[in-house]
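A single chain comes next, written as structure tokens; it is the form predicted on its own.
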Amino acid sequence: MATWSLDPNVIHLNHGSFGACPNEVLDVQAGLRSELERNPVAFMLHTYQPLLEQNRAAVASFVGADADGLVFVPNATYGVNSVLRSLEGQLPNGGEILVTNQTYNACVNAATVAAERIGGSVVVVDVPFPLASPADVVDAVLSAVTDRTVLVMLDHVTSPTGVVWPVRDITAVLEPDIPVLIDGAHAPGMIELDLADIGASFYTANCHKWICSPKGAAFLHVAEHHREHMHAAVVSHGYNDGWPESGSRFHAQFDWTGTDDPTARLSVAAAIEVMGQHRANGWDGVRQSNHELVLAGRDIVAKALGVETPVPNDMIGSIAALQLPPPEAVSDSIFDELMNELHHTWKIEVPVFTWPHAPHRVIRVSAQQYNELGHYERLAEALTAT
């Protein structure tokens, strides 16, 4: 069973933001760092690439993707930016990039810059929350697609509302005529993935969240017909085949973008193994127990607040959001003052967002293997006392 370095005096209900890495995986990373520093040249020129390929194969198998189309990136936002920058020369002038009102803010910013560069625009689709079924998402997105739509960017698990979206149902309609870029930041380790079945042109996701790898490990998967034109957001040696260790030019674009600490991405396979041992039935058990716990925790908080649960249970993975009454004082900050009060007074880490706009706000709880029902009961107590 994985062990954690988390502060025992704090209730951690925000695994979704930055994850947490088990001690056993941190030990693997520390060993790699020691090896790197004993002989940096030997590690980078002889050890790095074989270890990278082992981790690439492990991640590809875990998410149902072909390793030839998978590269490591520092985080999902980097993956989104890499795709957008690579596509700029191929997208028609005046085209529309479609996002939603639940798209992660950093990715909306990246789409906005990309649209400006092609003389186009970003179209924001209003997807309802609360919602009754996956069809609400599909209908909202597809109804906004026009003959000017050149790219659709979707979250697989939304950041503000914690909803698992039916991305396969959308890609089945749009691909390959309209490419789909999926920001799956939360998905690996939270829900079972089969990227081949989803069929998106581009899928990027973090490993540091629900796989529980060290921070700085994420991946981008690109469909075969796009790989020839795909470059990392940082152009480096791979552009002219100056990194000969990679198995393909596509891989070389991302495998070496300059000297950094590569040990996070070289520890992902260890994280997959360690977390998979946490339950007798492996990753199925991890995902199911987190799912059941977050639903129970959500219900405890909803009952204490006297609010309805906003989405069906089968559209929740390991994070869940609830709408809160408007605050007494409206702030311009994306983070509500209640979040600070819970942090300072109650020692509870849980995000409270202004969303979709002031004065509306949501609270989002997470469930991971270190959580228990008493954590949500304590949160409910804090919320009713505040």
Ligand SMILES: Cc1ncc(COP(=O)(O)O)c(C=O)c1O
Given for the second form:
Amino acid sequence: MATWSLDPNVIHLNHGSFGACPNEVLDVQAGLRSELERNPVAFMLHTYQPLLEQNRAAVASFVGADADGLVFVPNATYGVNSVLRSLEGQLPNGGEILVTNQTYNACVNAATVAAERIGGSVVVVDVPFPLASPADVVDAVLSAVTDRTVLVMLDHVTSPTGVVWPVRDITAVLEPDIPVLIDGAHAPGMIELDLADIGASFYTANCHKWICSPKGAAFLHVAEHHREHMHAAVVSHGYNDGWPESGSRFHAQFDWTGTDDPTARLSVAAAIEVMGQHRANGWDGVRQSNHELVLAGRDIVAKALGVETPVPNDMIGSIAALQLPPPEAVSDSIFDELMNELHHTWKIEVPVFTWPHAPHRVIRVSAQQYNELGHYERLAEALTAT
Ligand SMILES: Cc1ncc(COP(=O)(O)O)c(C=O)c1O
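Could you please show the structure of the form predicted together with the named molecule, as a counterpart to the form predicted on its own just displayed?
Now the complete complex, all chains and molecules, led by this one.
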């Protein structure tokens, strides 16, 4: 059974942004930290790599990927940057990198820099929200691909709108001719994953969101034919095979990127185990109960606001967004002022994004094992009072 150290005076409806880590996993991490500090040299040179391999195997099996193609990175942003930096020397000059109106802003920025370096451009596809079916996403993305498209970058679960996209239907058409980079930041632990079936050239995702590992743990999976030209966003010993502990040059480039606290990535297997034991029916039970709770919570809030639910239930994982009426004062921040008010006055943590642009805005609720229906009822009360 997982227990949490979340502030009991706050309603936490934003697991999506930074996750939360159970005490039982933090204990494992604390144990690793004290072992490291008892003998840092022995830990880094002898203990680190075998533990890393155990965690790599656990994550690979959890997401249906081959461990040979999987490396740890500190976060999905780093994963996306690593792919883009590595591709700069490979992509044809003048090419187009396709992103969408729902791509995470930090990753659009990374694509913009990469496109500048290849003398190309970023093309932003408008994918509808609200939407009626997965085909809306597939049609929008595929109709924007041209013979100048050199990379398609897609979110698996969109950040501002909280929709699970049918990425498999897109990779099935584009790969391997046009490489697809999937940013699955929210996906592991939220939806069942089979990376081998998805078949993307690149898939990066966080463990510190829905697997509930400590912060600073994420992975990048790379298809075999791209591994030889991959570099981590931070180049270190592995570039010239100077990290002999790793099983391959591809692994070596990511296994050591300079001294850091490696205990987050070394605690991912523990998080998979602890969260998997939280429900009698394991991870299926965690995912299903989070899914059911977020739908029920979203409906409570939608009813209180008198707004439509914008997405079919089977395209939701455990985050869900609703469109809000425009604010009185237009915000130039991606975070709407209402988010601050809910934080300060109501002690409710929930993101309210300006999206797709002012004055439009969305509110996004999350559901994790520590949430209950009353949390959404309190949010509905706050929203109708403000
Ligand atoms: C779709 C998406 N990509 C990337 C990120 C960035 O995650 P991180 O800050 O862990 O790199 C997020 C964070 O919420 C996200 O939602």
